[in-house]
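Form predicted alone, single chain, as C-alpha cells, below.
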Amino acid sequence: MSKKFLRVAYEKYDVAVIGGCAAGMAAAINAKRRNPKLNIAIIEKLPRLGKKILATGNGRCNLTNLNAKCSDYKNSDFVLHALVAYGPDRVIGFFESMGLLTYNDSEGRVYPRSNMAASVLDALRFEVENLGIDVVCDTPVENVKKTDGGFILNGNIKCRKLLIATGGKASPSQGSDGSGYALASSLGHTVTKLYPSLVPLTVNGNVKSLKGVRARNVTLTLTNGKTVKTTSGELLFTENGISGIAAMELASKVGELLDDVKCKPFTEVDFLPDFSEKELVDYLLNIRKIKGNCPVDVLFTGVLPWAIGVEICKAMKLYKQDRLISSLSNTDVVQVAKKAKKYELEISGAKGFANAQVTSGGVSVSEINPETMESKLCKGLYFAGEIIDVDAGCGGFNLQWAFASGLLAGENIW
C-alpha cells in the first residue's frame, strides 16, 4: 500500500496530509469517506504508519474518555466544536464501523476489547487500505511552498489542500520530532512556547529512600507563592523525583515556572485527601492507644506505605530507633497529620520531550479556525492533533482531540 515517488514529475493530490498517526489517518479517512473521488495521499516520514499509537496506554491504546469535556484542555474554547462534533461516542462509534469493538473501566477510559494498542492501528491501516488511500512513507516533508493552487511538498509533491498532522515533540523515537512547527511557521503561523508534557518530574533534596514507593489517590498542588495547578492520582517516587499521573499532569506548568529564573516552584503533596486534617490527628491518637507499645516507624501503615510514613516522621524529627509510638505527645500527633496532608517538595524541573508523552504549546489557536480546522492566515491549510495548542491530562483525553480534530478536519477539507 506504500508507494514511492519519481522525482521527474509532480504527483498530484486533492488532499495530502503530513503525518500518519491517530489524527492524520482519521482525517484521511473521513475525508474519502465523504467524498470517495477524492485523491488522498498521507505522508509518513517512518517506516509504517501509526507508531505512536502503538505505545499509548501502556500498549492498550486508551483511545478516548467518556468523560471528556471542554474545561479538561487547555484552550477549551477552541476545543467546544471538536469535541460537540466529534465527542467521545462519535469517536467509538467511528472505530466500530471499522470493526473495532471497546469497553470502559470505571474512570471513563476507553480501551479496544482485544487490550491490544495493534487493534486501534490495524482499524486505521486497513481502513485506509480499503478506501484506496495512497501512503507514502520514508518521506520527510522538509519544505512546503504555497502556490495559486494549492501547495507543493518537498519540491515535487502537489495538492489542493493540505492538512499538518505531524504531533508535536513529545516522544520523539515514536516519530514526533516537533518539524511540523517548521512546516506551520514557514507558511505563516505562530508557534507558542513548547513544554513536555504528562512527563516526570524532578526535585530538589534526596528521595532515593522512596524510590519505587507508589502512593495511590494523592492530591499535589503546585505553588510559587499562590497556587499554580492541583491534581489527583498516583504518585510515584524515582531515583531523583516524582512521577505517576498526579505528577506528570504538573509538568508543562512547571516549564511554564521555571521560565522564570526568580521562581522555585513546589509542590505540595496531600497523601491522605480523603481524611480532614482532624479525621487523621484523631485516627492517629487512636493509633497511639491500640499500638502505642509499637515503634513509631508503624504510625501509618494503615493508611500508606511504610516508607513514606517513616519519611514524614522523620520530617517532624519524631522518627528514632526503638521510639514507641505511644512516646508521642498531642502536639507531635497534630504536627504530624498536619505534614501528612501538606508535605513540601522543591521541584527543580520536568524531564524532556523525550520521556514525554504529550507536548503542552503548539500552533496558536487563534489562527485556526475552530469549526474546520482550517487556517485564518493560508487558505486550503488545515491543522489536527498534538500540533495545534491544546493538551489534556492522562486518560484518552489527548487521543480523543487527535481524533475529534482529524475527524473535523477531514469533513471539511475536502
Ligand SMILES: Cc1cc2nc3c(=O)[nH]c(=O)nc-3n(C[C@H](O)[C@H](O)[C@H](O)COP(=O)(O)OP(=O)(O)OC[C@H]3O[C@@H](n4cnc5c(N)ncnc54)[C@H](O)[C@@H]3O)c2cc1C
Given for the second form:
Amino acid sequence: MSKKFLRVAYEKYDVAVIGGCAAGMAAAINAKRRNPKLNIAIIEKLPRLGKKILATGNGRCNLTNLNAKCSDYKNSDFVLHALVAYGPDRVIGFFESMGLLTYNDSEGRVYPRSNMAASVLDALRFEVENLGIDVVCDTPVENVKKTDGGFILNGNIKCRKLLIATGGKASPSQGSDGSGYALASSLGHTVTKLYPSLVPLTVNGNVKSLKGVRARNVTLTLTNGKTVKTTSGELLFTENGISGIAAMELASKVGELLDDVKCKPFTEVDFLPDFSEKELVDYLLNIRKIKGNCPVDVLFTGVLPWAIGVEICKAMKLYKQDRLISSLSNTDVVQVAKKAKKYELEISGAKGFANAQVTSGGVSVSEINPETMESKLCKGLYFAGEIIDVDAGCGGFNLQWAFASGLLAGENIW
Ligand SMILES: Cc1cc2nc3c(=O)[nH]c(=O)nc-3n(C[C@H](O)[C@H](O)[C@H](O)COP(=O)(O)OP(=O)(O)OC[C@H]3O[C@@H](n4cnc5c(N)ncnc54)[C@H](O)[C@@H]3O)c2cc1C
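And the form predicted in complex with the named molecule, for comparison with the form predicted alone?
Entire complex below, previous chain first.
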C-alpha cells in the first residue's frame, strides 16, 4: 500500500470529489472558494490531474463557446440552470480569476491566449494547490458505500458529501474508463444506454480513393428513410469511412440507428450546400462553355477537391479517360449537379469509445436536481460533467458543460 494511500486511510473529508479533470477540479475550486473551511479531497486514478485537458482542442483546449445555448445539448431542459448560472462568460471569468486569458474565433470557440491546453490545466491545478485542496492521485475508486454520516470510498476514505465527476467511457487512455457508472449504479442511479460520440464513422463501399481528401463546409444528412440529423462543417475521408466535424457529430445517432437491426443508416452528403441545384447547374453549364475542351475530371475543380469531382462523375458513369467536358449533355450536367448535392454513403458503424471524444448517455438526468447537481435518490451525492446524460457537438460545448456543472455542484456542495 502506498504512503499516500495510508495517509488518506485515516482522513475524513467534508467533500470528496472522484475524478480530477475539468468538472472535478472546477467543482472543488468553487466549493473551497465559497467555504474555505471545507476539507476537500480530489481522488484521481491517474498519476496526475487533468490528463484529458491536455488532449483537448488538438492541444489548444477549446474551453467554451460564446454561443453555447441549451438547445446545443442533449437533455437541454436539464442543462438550463447550469448554463444560466455558469454560462460561457462566467466560465471565462472563472479562468480570468486564475490569471488565464482567452481569445475566441469567428465561430465563438474560446481558447487560452497562450494557445496551449497546458495553460488551462496549470491554471486549475495551481488553484487547487493554492486553496489547499487535498489531491490523492494513483487512486482509482472501485467502490462506494453510503453510511449514516456520508460515504466510504474503497473501504477507507470517508467523506460527508461526495461528487462523482469521473467522466464517461470515451478516450479511456485519459482515465475515463466508465468506472464511474458502476459507482453511480451502486448508489441506486440509472445509467442510460451509452454510445461513443464525436468519433469517425465507417461506411460500406470503397472510399479508399478519397482517403485523406477534405471537403470544407459540407452538409451531411443522416437518414434511415427519413431525416434523423443534419450537420455541417468539414468532411474528411479516411481509409474506410468519414471523419471531420460534420461526420463525427452524427456518431451517437448512428449508434442508436444501428441498434435497430431493421434500418440501414445512410448519410447524404451535400458537397455544395451554398449552391441551390439550379445555381449549380448554371455554374456547371458555364464551366462547359469556358472549359469545354478540358477532361471531365476537372469539371468540379473550381469548387471542390479534384478527387471528389472525379468520384461524383464516376458515380454518374460520366467519367472516362480523355472524355471532354464539352461532351456532357444538359441532362448529364443536371444529373451530376444532383449527385454533388446528394451523394449517398451507407454507414456501417461508428468507431468505438477508444477513439471517441465524448460519451452520449450517462446517469439519468431525471434523477439529478438540475439546480444543485445533487442526486434526488441519495442525499449528499452530487454529479458533474460527462458522467451525466448530457453531451453536445464539437466547438467547446462539452467542456462548457463540464465546467458549468462542476461550478454549480461546487457552489452547492458544503
Ligand atoms: C481528444 C479529445 C479532445 C477533446 N476536445 C475538446 C475540446 O476542445 N472542447 C470541448 O469542449 N471538449 C473536448 N473534448 C471533450 C471534453 O474533454 C470532455 O467532455 C470533458 O473533459 C469532460 O470532463 P469531465 O471532468 O466530466 O470528465 P473527464 O475529463 O473525462 O475526467 C474524468 C476524470 O476522472 C478520473 N476517473 C475516472 N474514473 C475514476 C475512478 N473510478 N476513480 C478515480 N478517478 C477516476 C479520470 O482519470 C479523469 O481524470 C475532447 C475530448 C477528447 C477525448
